[in-house]
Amino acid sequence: MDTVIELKNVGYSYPLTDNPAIQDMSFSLERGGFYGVVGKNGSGKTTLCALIRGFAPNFYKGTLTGSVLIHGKPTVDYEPGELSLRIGYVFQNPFNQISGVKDTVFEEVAFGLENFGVPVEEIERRVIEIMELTSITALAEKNPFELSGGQQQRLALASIIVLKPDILIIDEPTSQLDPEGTESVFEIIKTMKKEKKTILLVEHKVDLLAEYADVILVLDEGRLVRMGPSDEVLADERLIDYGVQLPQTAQLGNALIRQGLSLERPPVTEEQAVAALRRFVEVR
């Protein structure tokens, strides 16, 4: 497998703090994988994202121990702005990602390409293509600040995807969205998964992670306490000890197991739950 992100015994402390935000963390992520990150508030999820994209310690300063490597090269050795060509980052609040210097959605999506000196003809082609992909074509002439939360989040994704990064880091993109907005954002993420982008997604909605993520990382008090296939990790009731809820299907599966249903492991997706219930009916 092709390792694209690797942490080796990483610790990190913000300036003027006594306790480290990340402690002795080691793992590797492979090209094309979809990785979900879970943990209670303050567990280190956003700091982990900042480390991988090079903002810590380069921008936030603080103290870094160990090594964070992107394509085998330490993040601290990259030139300023160099990582932004390799890693796309989507903020939790899309309002923070809108530049504020462009009057239309079309111009906002094109902004990053302009900064990197992409030829005008290619900018137009790529912007149109990405706006269609993210279902914001009808919003092309709208002011970015006039959009709904879900529309702004799709715009934020479009403005990153248009740059064609190999790695996408997405920090709780649905935390402020209703179910419809959440579904529209995950449709875009699903498309990126099909395109074999390496995706690191921080998300509290574990039912969605169960459907999409290949591997789950569980953080607690700045440590990586569990990492493994999503259907194994998200079925484990011990996650509750780390402040992480199980998918509803896993909760149902664990309850059925306690009632005597023979299951290899609790289901974590709707498809797995339906199959398990059918077996239960057949047995009865």
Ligand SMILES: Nc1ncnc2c1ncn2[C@@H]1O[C@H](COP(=O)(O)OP(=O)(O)O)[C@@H](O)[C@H]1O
Given for the second form:
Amino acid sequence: MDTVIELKNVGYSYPLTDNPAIQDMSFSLERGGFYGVVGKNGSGKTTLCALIRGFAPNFYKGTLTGSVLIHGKPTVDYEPGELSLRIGYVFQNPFNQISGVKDTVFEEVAFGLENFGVPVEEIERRVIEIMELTSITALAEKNPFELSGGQQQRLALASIIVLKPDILIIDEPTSQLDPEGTESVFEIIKTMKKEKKTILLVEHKVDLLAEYADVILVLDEGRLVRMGPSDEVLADERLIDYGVQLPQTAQLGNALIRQGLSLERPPVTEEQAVAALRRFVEVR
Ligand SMILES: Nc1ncnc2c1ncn2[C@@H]1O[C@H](COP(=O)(O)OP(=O)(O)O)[C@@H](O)[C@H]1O
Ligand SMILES: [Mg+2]
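Please move on to the form predicted in complex with this ligand, as the form predicted alone is already shown.
First the chain shown before, then all remaining chains and molecules of the complex.
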């Protein structure tokens, strides 16, 4: 095992608040894993992202207890800027990601690379490649602020993955996308996984998490209440208690089980659902 991110008994409170946003949280994430984070609004998902990226407490201040380790070193001990090389963080609101100093989408995607002093020819090559991957090539000459929410989300993703960080923290990247755009974002993230990147994705679309994520973390009131393989966690009706829906496949599976189908566990992926339905038909 190659642990990339580790939380040890982490608690965190924002400045001037009484209730901690994160409480007693411990887990570790392995290199190359695709981790999905679910939980209702205010359960601490964005705060968890900010803790891993080091924005909390380095930038937001507040009070941290326990430790957040990236490659074994506490985030508070990293030099400013050092974590930004290792961790790409796509904000929940893509508007916050746009630099505001560049006039075109092309320049915006190139911006981070310029800051890191990458040679011009390589910048061009990488920007063209990433704009293709994120389907924003046609927008290259547009002003970033003229884009729709969904286009801004793809731009935000592009401007991060172009930097090739080892770790990707992505906070609700599809909230403003249609189903097709959403599927394409998941495909992009899948490409990142093939490159052995460690991915933490906050996402409400459990049907897609079921297809793509390896492990699910469930947050509730700032605590980690469940962590396990997607197949197990997303099939469990207790998720509803935490304000998280089950994938449609699992809902159907649970209904079939109630109708007497003997299934070890409800399906969560499409493939598993088809297999379960075949058995249901055969048994009848
Ligand atoms: N900047 C902030 N200052 C104070 N409290 C905050 C701040 N951001 C979030 N919180 C609080 O922290 C808790 C967790 O919020 P957040 O991490 O944004 O949850 P989620 O992303 O799951 O919706 C909530 O109670 C929220 O009100
Ligand atoms: Mg959030």
